[in-house]
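Presented below, as structure tokens, is a lone chain in the form predicted on its own.
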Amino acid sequence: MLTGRRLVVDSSRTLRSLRFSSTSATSDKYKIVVVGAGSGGLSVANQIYDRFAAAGKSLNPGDIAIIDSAEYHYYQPGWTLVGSGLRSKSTTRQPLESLIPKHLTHISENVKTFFPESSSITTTSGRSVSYDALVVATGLQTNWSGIQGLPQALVDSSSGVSSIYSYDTCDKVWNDIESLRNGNAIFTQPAGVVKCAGAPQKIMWMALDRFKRTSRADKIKVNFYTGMPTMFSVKKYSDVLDRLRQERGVGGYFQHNLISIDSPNHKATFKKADGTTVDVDYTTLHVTPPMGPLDFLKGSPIVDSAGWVSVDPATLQHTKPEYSNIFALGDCSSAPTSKTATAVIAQAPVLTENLFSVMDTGKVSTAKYDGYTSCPLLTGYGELLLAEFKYGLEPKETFPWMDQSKPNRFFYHLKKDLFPVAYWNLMVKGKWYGNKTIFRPSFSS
């Protein structure tokens, strides 16, 4: 058990030591507060608890609080499988309460304001919660209203418009793919940050393969409209995907950003790099909406000018010395890497080690995050291109001897069969470490 320790900050707000006293599950003071119970929040909360126990300094039940008002927790990578007809969407969610173990306190509210100077937050109900260390894992915001006409089109069963980016709409994707007999199938990707930047084209490849397998491909023209200049940010994989696009007859329209939808007339308007717009007729339209930082984070003292929680890209500790008891991971952080579940898997043990070290010794450990992330790119039924890379968009592959620039069936079954099982049974419990499976990474002292 850790002896009485609480955070001590001098007049220059520099961390000197950490001494904290015991807390209870009913207290509004916690040793560690985790904001957000998505994949990052659940995984890291459990890993932190286990890390203290492994060091022989076990925390008391209730010393860690998770703040999140959500009713359900979602396995979002599964929504592509739903849109491809490979899973029922009910398999992609579970009640959040059922995933939080008894030794973690669940505060079923949302955060309204951060007060890092006093190491506290307030919730939307006005409740004040203080902490010795804070982890922000809130995810990002999907801006459905960022495209004129999109919200209305998504709830209209006859609009032909769908998206894999929400639980409510992912099954509509499959319905639209199955009902299409001829015409124009358009798949979009916005400029800027999105969750798993490969997902917008994953569903396109799956739809195209489905059209071919059901003898409809010769009557359906598939086009990819993207706000980005290339198929993918990493050149090695982008070149492969662009070659596939050309070989399979998919139209490529780059630096075309979807700005509005006229669903009654089945027209989509795109803004080009030169500022001009073009109207395109569609029969079915799969939309990846623009995304960004959550509204409640914008303007907070803990975020950067873009609205992301400002952290050191290697340690995941806040960049301001006076906020050195704050950490962040996942989609809400400023770490310059692709926002994916695999990035969270790589970040969680690094954050855990550094938070533990700060609370135990007053300084971060040697644990460093190198930007590793992965995008399992479905390119058809029975095949997948496994893109893995780190900071600098440099490939960092787990199976280099298999030539990861070529889609194959083994990778496909990792995505379709292994990853969902590992997620629900291991990752949300803090027991999954990606390419290290169930073995926690070790860090030199």
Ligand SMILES: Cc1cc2nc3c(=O)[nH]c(=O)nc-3n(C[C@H](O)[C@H](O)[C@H](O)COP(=O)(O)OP(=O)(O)OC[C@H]3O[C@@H](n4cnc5c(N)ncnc54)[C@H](O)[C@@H]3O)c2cc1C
Given for the second form:
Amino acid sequence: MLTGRRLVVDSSRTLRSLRFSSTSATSDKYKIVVVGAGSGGLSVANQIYDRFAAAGKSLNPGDIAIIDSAEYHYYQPGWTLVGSGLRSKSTTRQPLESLIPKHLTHISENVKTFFPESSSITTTSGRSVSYDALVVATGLQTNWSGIQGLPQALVDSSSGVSSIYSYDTCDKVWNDIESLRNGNAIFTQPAGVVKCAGAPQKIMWMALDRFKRTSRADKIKVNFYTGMPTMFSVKKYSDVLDRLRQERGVGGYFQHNLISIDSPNHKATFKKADGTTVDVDYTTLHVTPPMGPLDFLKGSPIVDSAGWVSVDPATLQHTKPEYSNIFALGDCSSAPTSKTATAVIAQAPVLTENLFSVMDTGKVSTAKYDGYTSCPLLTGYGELLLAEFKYGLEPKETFPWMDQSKPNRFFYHLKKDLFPVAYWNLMVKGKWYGNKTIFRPSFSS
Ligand SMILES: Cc1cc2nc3c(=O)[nH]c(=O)nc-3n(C[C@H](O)[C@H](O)[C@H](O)COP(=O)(O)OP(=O)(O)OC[C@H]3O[C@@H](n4cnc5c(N)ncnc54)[C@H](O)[C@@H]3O)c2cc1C
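Complement to the form predicted on its own: the form predicted together with the named molecule:
In what comes next, the whole complex appears, and the chain from above leads the way.
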């Protein structure tokens, strides 16, 4: 029953989008429900639709529902380019509705609760939606309030405090870099999981290069304060980055975790590994906030003790046999790899194949995810170090004949020019397979 709800019905008379104004409970059933329409959700929903079609078992329009109340879909890797003055921020988002093809049903709400025993979810309006198979792709939570004084400092245009980690603040980063004339420029990275663990230092390298190119570098001291013990998790790349840091005169403060900001006095307080704190004066401060699992997932029956959706790291199917119709990918999943869009690119076809196989035969296929992820580490204008690795922090490089730990211009143009185009034109449509370009990986049977 849909009384009291605004429906948008497309020309083929399939239900395209539901926006609800009432809170009375009602129930819908879909073959496949995808929760979250970010990088992972959009890619995989399209790939699943295409996979059934390729097997001659086409789904009907509306058999797949994608649930997400967001008004916009964001190309988050683009925020580093905005902070570096290479893009305007409007190029990093598009209305979500415009990216969902007609054959997918868009439910413009958020999920509140998972009921895996009855293969159903409820939305924030109290609506119940059931499924044959579920994909969770809700991303992670950025904990802005995890650093005392950060939210206030970010909204103050004269604070000198900024972050590439949101659409709202990424352009402030470039303004702060451009307006700095002298003093102490601090770039931070928290201890623990963050999206694209290289991004906190990418923006630092870009700022440093910009200071040099505009003859300000001798008056500005650049320092990297990180909660982590090294520059990067993979030793091969970390060693190169630490060498660069020393050659370029950047201060390195490891296991220093930013805990509070006194914006009026331009002081940042860091907690060290031994539990003591240190106050540091800054002129400008770029903050990478702490991140973690989404609040609404914590305590849900589908997550592990930390709050990540508990999946087999290779098949991306839920670890509990009784929830074998549930899969997850991207930042919300427990797969022990770094949280990146490139990990999503490698995960989506594996998840698609296994979900298709479970629905078709009752069992997962041979498709396995090996933990592949990559981090295009900008080290300056016109240069980039392309870190690529898999589970176990073992390098897995696309260009083995090149030294990928050596920053070069070709990689820089991949990140700056090719990846954004591939993202908007192919990835959100489920047609981009990373280093396999538009060719879907094949999985032996
Ligand atoms: C500054 C920055 C730089 C980055 N640089 C890179 C890079 O260079 N390379 C790279 O590969 N990756 C990079 N990333 C990481 C990359 O953007 C993410 O890893 C990727 O977007 C994860 O995709 P996802 O689908 O898991 O989550 P997201 O893309 O974040 O999407 C999650 C979706 O779930 C929705 N959602 C949340 N809660 C609910 C709910 N309760 N119900 C329904 N929907 C919900 C949200 O509205 C959102 O649309 C960067 C990220 C940032 C922030």
